Structure formats: C-alpha cells, structure tokens
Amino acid sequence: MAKTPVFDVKDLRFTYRKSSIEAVAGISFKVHEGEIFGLLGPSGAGKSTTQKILTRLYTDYQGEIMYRGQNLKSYDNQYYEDIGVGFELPVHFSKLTGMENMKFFSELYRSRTEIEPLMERVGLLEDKDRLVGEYSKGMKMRLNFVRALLNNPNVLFLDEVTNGLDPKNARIIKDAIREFKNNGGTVFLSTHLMNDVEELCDRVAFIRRGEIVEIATPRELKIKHGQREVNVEYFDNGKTKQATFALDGIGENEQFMALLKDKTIETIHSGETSMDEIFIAVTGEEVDA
C-alpha cells in the first residue's frame, strides 16, 4: 500500500493582489517522505511564492494542498512546530550573539533540540558569543541554516542554502542535510546552483511563468537530454587527439576498442550533459548566478 505523500498539491495557483497575472499558475506535484525535492526555475518563475504558500506565508490561495493527508488550511500554528525554514537572505539580530539569537529564535517553539551541538556541526560553535552583526555572510548563512533546525523538524524548506559559501562549509552544510533526509526528514529545496541539486536532490520540478513544465531524477534528465555518445581523448604521436563514438553497441565497436588497446588514453566521458544545460533547454533561460 503507498504512503501518503507529505505534501501532494492540486492544480495551484495565486496572483499578487496588484497583478493580472498569475505567479503559480495550476502546478500540480508531490513530495515523498524521505525525499529532497527540488524546485528549480529562472527568477520570477514562481518558486519563492509556491514555497511561501507551502510555509503558510500565503494563504489566499487556489487549489489543494494536504499535508500528510489533511488539507494544509485546516492546520492551525502546530505546523509550525513540524516544519522548519531556511530564508535565502539570513534575519537575525546584528545587535544579539549568535547564541542569543539561536536562543531566542528557540523559545517560538515547544518542541527544541540542543543548539551548541547544531552550532558546532556547521563550524560556528567558536563564534556563538560573537555579535551577528561581526559574522561574515557565509557565517550568517550557517547560522541561518541552524536556525531551521532548532525546532527538530520533520520538513525543512531551504531556499539557496549555500549560496555565498565556500567550497568547504557548503559541504558542511549539504552533508548535514543528507543526514536529516537519512534520519527520516523531508526537503523542500530551491537554488539556482545546479552541482547542488545533483548532489542532494532524489527528484526535481523546473518551474516556468508558474507553470511546471517536467519532474524526474536527475539521472532521467541527464539521459533524457544527453547524448548518447562517448567522447575519447589519447595521446598519438605527441599529441592529444579526441574521438567520438556512438555508445550504443560500443563494446562491438573495432575502432574504440583498438583505441583502448593500442592508445594511451588520457580521458573518456560520456555525452552525459550538465544540470546547467538541462535547465536552459528545459526552461529556455539561462541559470542565473
């Protein structure tokens, strides 16, 4: 028997109250328990206002939501206690701690974890007497990212979690995520950094003028949109050289297998296409940055 989905929304929509056109305009989608579900479009496309709506920001809204099988309307201010959010630009109190900001934060809920432990998991624990308003971005952005688990949440809604990070304490941050998805939680992602969501993501929405245009893994979309080819670099007589072969019956394939066997080989890829590419042919824009 299948599992209710967490979140499974029907044909839903909004439009800003100044506005003649809609933001979201009849998505329909489900998200799994267990599952990074990503939610990917140029700016504009509707991704900000669907997790807004999914967060209760916005409820004047058309269409269905249930949550874990109950309409998300008839929910009262305990969502709040299941749920928790990473903004993309970090509130906090510049005049307060880190610690004192996590405090306070700590005490909107009845449910609460430990946060020394939760600081010290994305490098801060050093930091959590230092006045926010002395933490750098990328610090700011760890902070925020602690802040959404303070609550010990079963859904966390994440929105450009690493952006302004560096290479290291993205790591952190998106290690930490696996490990709330291996514990039994569920995320709601949205980024514009296409190498994090073919890291984190199980499955991912492109949003378009509101509009989703295709859902799948993001191994059906490298085989739906890539080539299925196998490009060959060998070094021959002082020299690089590139070959490309069709990978369909590759194994049978004399030429590619005397290259293998007489050549010293330097790289082989398949015609496995990026995420970036993906989402230009897919949405018709290009990543923003």
Second form
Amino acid sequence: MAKTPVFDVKDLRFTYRKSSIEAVAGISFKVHEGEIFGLLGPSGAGKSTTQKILTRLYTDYQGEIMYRGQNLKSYDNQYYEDIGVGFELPVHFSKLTGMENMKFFSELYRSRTEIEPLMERVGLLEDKDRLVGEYSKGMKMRLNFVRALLNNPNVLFLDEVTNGLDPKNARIIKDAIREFKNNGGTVFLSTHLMNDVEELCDRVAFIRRGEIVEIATPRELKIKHGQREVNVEYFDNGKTKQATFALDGIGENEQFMALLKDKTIETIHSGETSMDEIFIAVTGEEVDA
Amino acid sequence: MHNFVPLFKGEMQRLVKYKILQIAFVVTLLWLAVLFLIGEDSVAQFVPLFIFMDATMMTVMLVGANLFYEKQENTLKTLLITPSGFAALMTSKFLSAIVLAFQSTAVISLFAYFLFDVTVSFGWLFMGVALITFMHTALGFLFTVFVKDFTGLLALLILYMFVFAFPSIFYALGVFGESAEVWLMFSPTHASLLLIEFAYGLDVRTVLLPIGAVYLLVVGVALIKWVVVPKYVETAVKE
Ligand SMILES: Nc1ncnc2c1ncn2[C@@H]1O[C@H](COP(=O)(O)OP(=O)(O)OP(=O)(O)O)[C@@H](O)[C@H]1O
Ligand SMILES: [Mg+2]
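One more: the block was the form predicted on its own; return the form predicted together with the partner chain.
Below: every chain and molecule of the assembly, starting with the one above.
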C-alpha cells in the first residue's frame, strides 16, 4: 500500500472577495513525504494563494485538502507546530534585532531548534544583533528562511525563497533546503524561477491562471519537451553564422561534417532544451527575469 | 489562550523598542506640566479631563501607531502561522494598551494626589480607565482597518471626538434638560468622562454609571466580534 501523502489536494478552488475570477481554479495534486514539490508559474498564477490556503491563512476555499490522511479543517492550531512557513516578503519587526525577532517567534513553539547555528548557516550570525530595519533585502529574506525553520518543522513552505538573493546566498539557501529534505523533511516550494525548480524539485506542478497545466519530474519534462541538438557558430564570408543539428545520428550528418571540415568553427554547444524553454512551452508565457 | 505570556511579553518589548511607551510617557509629562501651569485652584477640575483625554484619544493613537507598523511590516501574518490562539494575540494587544493607559493614569493621579491633594478612589479610577481603554482600543482597530495611513486615523479620531463632544457640550449648556443625560450615555466619550469623574468624587448621577459601563463594554465586544476579528485578519493576510 502506498504511503499516505503529506498533502492530498482535490479540486481546490479559491476566489478573492471582490474578484470575479478564481485565483485558484480547481487544482489537484499530492505532495509526498520527503519530497521537494515545486509549484511553478508566472506572476499572478496563484502560487502564493495556494500556499496561503495550505497554511490555513485562507480557510474559505472549496475542494478538499487532506493533510496526512485527515481533513486540514479538522486540525487545530497545533498544525503550526508541524509546519514552517517562509513568506514571499519580509515579515519582521524592523526595530528589533534579527536575534530578538527570532527569539520572540521561537518562544511561540513547543519544539524549538537552536537559533544561532541557523543564523550561522545562512550567514547572518555576525549581523544577529543589528536591527532588522538595517538589513538588506537579501538579509531579510535569509532571516525569513531562518524564521521558517525555528520550530524544527516536518513540512516547509517556501514562497520565492531565493528572491533578492545573490548567487552565493541563493546557493546557501538551496543547500539548506536540500539538507532539510535529506533529513526527512517535506518541502512545498513556490517559485517563478526555473533554476530553483531544476536544482531542487523532485516534482513540479506548472500553474497558470489558477490551473495546473502539468505535473512531472524535471527530468520527465526535459525528455518530453526537450530536443537534443547541437548548435554551431562558424565563420563564413566575413560573418559569423549559426546552424543547428539534431544530436542523434550526428556522425552521419553530412552537412554537419562538411561544416566542420570547411569552415572556421567559433563555438560548438550541445544543447538540451533549457527549463526556461520548457516553461514557455508548457505555460505559454515568458519567464520573469 | 495558548502562548499568551510570550505574546504579551513581545508586545511590551515592542512598546519599548518602537518608543511607543516613551512617547506615551512624554505625553504624560506634558499633562503634568499643564497641571502646574493651571495652578492649585483649578487642578481638581482638570485632572479627570486629562485622564479622560489620555485614555480615549491617546489610546486610539497609540493603538493606531502599533497597528500601522504591524501592517507595514507584515508581522501579523507570521504570527497567524504559529500555534498561538487568536484570542491570545488579541488579548495581548488589548492588555498592552491598558498597561499604557495605566501608566499615565497612575502618574497623573498620584501626582495630583500628592502635590495638589486631589483625592480619588483609585479602585474606581483604574477600573474605569481599563474599561475606557478597552473600548477605545477596539475603536483604534476599527479606524486602522478603514484608513490607509496615520493621517487618516487622526482625521477619523478628531471627527469622533468632535461628533461626540457636541451632545456633551449642549447638555452642559443646559439645552437638553437633566433627564436627557441617560441618552448621553450612548456617547462613548460622555460615558467615559462620567466614569472618571465619579472616581474623582464629582457630582455624578450614579444610576447612569452602570449604563455607561455596560455600554462601553458592549460596544467594545461588538467591535471586536464584528469588525476587529474578521476585518483585521483579512487585511493582515492580504499582502
Ligand atoms: N488580496 C487579494 N485580493 C484580490 N486578488 C488577489 C489578492 N491577492 C492575489 N490576488 C489575485 O489572485 C491571483 C493570484 O495571485 P497570487 O499572489 O497567488 O500569484 P502568484 O502566483 O503568487 O504570483 P507572484 O509570482 O507574482 O507572487 C492574481 O490574479 C492576483 O491578482
Ligand atoms: Mg506569489
């Protein structure tokens, strides 16, 4: 028998008051224990709304959400002992220090983890006694991440975690997410960044205008939508030109061979379709930079 | 009331860190300064009025300041995803507002008592101020939910004070006749002032006191139930 999923969501719908369209328009998915599940979609697709429903900030939804085999609505506030939530925007008291913030929130949980090692992990230890108001955007986002882990949760919700982070800090956070998973945690990750999904997610759901277009593993997506090809840039008649060939059977491709023999090759790349291109193919929309 | 203690501790810590307590204290000192200027002869008349102003207007403003910071910094959202009960969240806010009001009430009343011999029943005074602050904290929530910024809050507050001051002024001028004072109990400001005046042993019709007290309580509870809880959470979760 298959293990009970952490989340089993069926035909979830949600409409904001004063709005005529459904922000979440009938989505169904499962999140399994120990996986990193990505919700990927363009701006306004309904990712944050879905996260807010799963974290019970919005309760007047339609459809069914089962958490570990029981209706989410049947849980009391102890549900929050079990989950950690990282919001899309900074959520801290700016006139308290980073450490004061974390201490305050930590005291609201029964299970607590040590704060300093977490701060150290994300490179905030040195700034722990500075006011959060003096933090940079990236520092605040890293503090959000620490905040989400304070209660040593089993399930981690992360909304655009790498938002505002430089590559080095994005790497630190991604490594920490993977470590969380390796220790048995389950992650629900919302993002519009292909990069995050490709590096982290075991499965990804593409969401667009409140609907899930496709759910697959990053690998499956590449195989399904990807094309294996070789791109060549070569010098010809005083100009740089470009040609693309299928990777399969390239050794017998005469045109390709002729090019190699006769022209000055400038660059040559074997390309798999990038996740960005798959994103466009699946959602029909451009990825935000 | 899960987590009430750490939440209340947090509220108090923030009153200090956001300098709200300090500002409240400076305002208290200003009241004292004015009492000095007024001079011994009329101090007894003004003390109840100053405590009234502090428990009503200052409460609304300080609650507003607190809530605007909260809105701006998105902090309620992150409290809502902790195991804390909503009742505990609310109680900690109301109680911290009452602490603020008690601070100034204590300083003003003790000051007047020891320096100008203005006697008072401290028991009635603090009960009255607790009730007045409770209702005006709820009012502060109400105003904050409906306006965009602090200026908007001030405008509403001034409007509120004016609108409800008029009946009291007309009454004092004798326009309505004495029997009309029962109806004035439905002015929260009039009811508030009466409770404080009673504690100061001024000539107040005691039958009106329970009406005023119950009214303040009912308005406070009604605001919490129908406005504060639903609207406040909605605005907090939005962004
Ligand atoms: N508080 C609100 N009131 C009304 N409509 C809202 C509210 N919040 C979001 N929406 C609408 O709901 C839809 C989904 O928004 P949501 O914030 O879930 O998108 P998202 O996928 O998280 O986008 P982003 O990548 O920009 O964060 C959008 O059309 C948005 O305009
Ligand atoms: Mg979002």
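Residue numbers count along the first chain shown, from 1. Only the largest set of C-alpha atoms that superpose within 1.5 Å between the two forms is called the rigid core. Not measured: the values here are computed from a predicted model.
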inquiry  = Superposing on the rigid core, is the Cα displacement of residue 220 between the two forms 2 Å or more?
reply    = no
